[in-house]
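As structure tokens, one chain now follows by itself in the form predicted on its own.
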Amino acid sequence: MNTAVLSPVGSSSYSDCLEAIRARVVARESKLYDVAVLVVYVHQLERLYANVGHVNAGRMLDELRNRLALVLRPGDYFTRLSDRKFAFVLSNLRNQGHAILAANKILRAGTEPLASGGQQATVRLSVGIGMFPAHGRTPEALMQCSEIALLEAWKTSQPVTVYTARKADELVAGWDLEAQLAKALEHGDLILNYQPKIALPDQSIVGAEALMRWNRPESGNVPPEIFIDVAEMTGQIDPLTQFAFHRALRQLSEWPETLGRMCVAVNVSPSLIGNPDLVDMVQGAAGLWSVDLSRLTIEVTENALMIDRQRSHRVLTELRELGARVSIDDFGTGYSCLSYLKEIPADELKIDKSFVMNMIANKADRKIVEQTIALGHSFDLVVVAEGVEDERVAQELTVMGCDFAQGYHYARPLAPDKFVEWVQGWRPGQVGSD
């Protein structure tokens, strides 16, 4: 009799995923049909385990397998890869559209809430899907093309993703960033670069962001999109942020006094936001370096602030009374609604950089730019502008009534020694410099 396959709790490997895959390709009898493998990642697993406790969280996510495992037919074959990640295989599809259908099938599995000692929590998913012999021909290949395509999903925020060639090569070539990532930050590999932050009309500076680098000795810059992606999808992010607050922090209290009192600020990543352990990574942070936290910016986007607007504006609310400053980053390219905007507990509003390129050639774009500036100032804030990279831009801005201007024109991100000489060197009305 042909039946489904459920690999026992705590057996499963990617090595067992790997035979089922080929038992299943083996079995093929001829072209009419295919071969999928769906990779399924549960988001947000930090916060679950905050929110509810590790023994909850344990037996939720056992509440989730085994809703996940209802929707295997015979002769399907499931199992979790980890604490984060399940894996479905699929044979007898007739065509990829058939393989969507599944992954739609697994998502609408995992919203309703999960539910363990009395409390309720829900999780978010994402499905990469590979096929075969469309994208793969072996079971190693398969594997990799269902985890382009789940990274994929992650970077765009689609809940399901088929693999393509497309971005392929790119995240090929980091697939074995994951081990490599854990140990940058012990090799100190990892450091920060600051790109000044420059007040509008009388150019002068007031601070800087932190941008995280990645520098590997044996094949150069890794693109910040692709470890950090790597980061939050592999558990990693906490220790990337924590490093990211005491590198600052500490910056700041190592700054020579003749700069004047810089401010920094910080990207915090969306899985953490609404994290009450945040909270106590920045105070702890704060009074290792001993820093006033007034001299702290929090750059938060706005899509981030949209996963759970409770515990996002309750952990913001903290934040904002030890005396941290919290801005909104990339705006204008989410979906916040403006009811909400009222009571986001923020200071700063930053308009997102392809506006800001754009505002001279695109009347479009310059309108969207001139309208976030008032709307902004209408609720208190003050309005950063990224992407300044020209004379003309720098001067509609400061008509348009703009606060803060960031961008090549001024400076591009400087390693800490490069931009203290550059702080010591500027004179308002100066272009930029490398």
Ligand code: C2E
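Note that the coordinates shown come from a computational prediction; the quantities given were computed from them, not determined experimentally. Just so we're on the same page, rigid core means the largest C-alpha set that superposes within 1.5 Å between forms. Numbering follows the first chain given and starts at 1. What changes on going to the form predicted together with the named molecule:
Ala141 is among the residues whose C-alpha shifts by 2 Å or more between these two forms once the rigid core is aligned. The rigid-core alignment places the CA of His409 less than 2 Å apart between these two forms.
In a rigid-core overlay of the protein, Gly117 has its C-alpha displaced by at least 2 Å between these two forms.
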The other form holds:
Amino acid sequence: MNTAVLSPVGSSSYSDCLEAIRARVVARESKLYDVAVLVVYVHQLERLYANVGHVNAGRMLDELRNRLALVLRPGDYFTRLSDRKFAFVLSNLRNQGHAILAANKILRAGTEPLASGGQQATVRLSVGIGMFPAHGRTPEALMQCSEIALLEAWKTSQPVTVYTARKADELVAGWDLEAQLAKALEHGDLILNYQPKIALPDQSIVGAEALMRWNRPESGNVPPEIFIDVAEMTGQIDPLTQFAFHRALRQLSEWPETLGRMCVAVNVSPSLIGNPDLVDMVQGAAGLWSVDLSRLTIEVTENALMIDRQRSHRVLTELRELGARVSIDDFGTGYSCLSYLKEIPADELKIDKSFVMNMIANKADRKIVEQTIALGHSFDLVVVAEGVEDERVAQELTVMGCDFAQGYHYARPLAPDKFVEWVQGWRPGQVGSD
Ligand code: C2E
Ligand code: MG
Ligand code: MG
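Could I have the structure of this protein in the form predicted together with the named molecule, to go alongside the form predicted on its own above?
First the chain shown before, then all remaining chains and molecules of the complex.
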């Protein structure tokens, strides 16, 4: 009987994987048996790096790889496709159910804590499954089916997803997000929508957060978290961020004066926070569109700041010296220690929507919101609540002394022209229009 094959770390994994699929398809014992390709994605590696450092994270990922290898049976194949992706080729399976059983075993490997250097962490995994012969007949097609299933798993937050033709139609016409994203950047298919930011308690509009959308009317929407992840992995995050700054600052220069003095917030990915080029990028865009940088807020997540504290500290300090404001996004979900708050060059703290959305139903979340407002104020930071979905939450936040609010209660992120209409029609006290 064949033994399982574990590819050496760092082998040219994609082509080896195709070869392994080809070999297993040829060698399967009879037409009654299937071959399955499982692509496994490790979520939020940035968090792991930020939490335990690169050395420990690297060791933990090696440990994960070893654990995943235990799922193998004789004749199976396993490789690491990239930093955050693994692939399994399972041979001689009786049916799809057996592939799902294997996927569940893989998921369990991620729920057990990983340890290195006295630190512990768990990782979240997603698995996409494609089957031979039902879903694809060539190794390339089969890999594509597994990747499409993985994209569906991401989108729906299901840990395991099996390919269906419908998903392929809905998600991607030809799975190649990297090349498609490059084209989208080139052809101007990326756009920014704007979600109003409201001052509490007088309910005046102070500006908007710019949120990126990929305009793909024929082939379906890809959520920003996914295409931004793709951009990070494929080195396209620089042009994407540059586009965001140019578009947002140009928008500020174009909005009619009747809207009043609008400010705009742009999100910046963790990989760019420690990069001094960010300062030139922001300065260049502000110069080109003649916008005063005091109207720009840069949103960075708490974890992004922890990746390389010294460099991010330097870059953010420079940006603030130029007049831009810095906001710590998704606060409360990360790993920063409170003592670090006193060092962060920031102006604003944004409470993560997961706490705000639950604060009426869940007492603990309410306390977290209350305490975060107090904490932010004690460090002279203004506090924003995101994810405000109803009037009661808005009222409670006002009583708690929260400074600003954003959320579907006021408006969803809006296309630029709709944003103008919305602001022009806004009357404090009137809510819920989008
Ligand atoms: P974020 O910066 O924390 O943005 C807030 C997200 O919450 C947005 O999701 C927004 O549409 C959503 N949201 C706002 N109010 C509510 C509400 O009341 N209820 C609920 N359930 N959700 C609400 P979106 O637009 O899908 O963006 C997701 C994330 O993608 C953003 O999280 C940000 O991290 C990232 N992102 C978006 N645009 C960009 C960009 O231009 N550059 C970078 N680097 N990241 C971006
Ligand atoms: Mg944000
Ligand atoms: Mg946020």
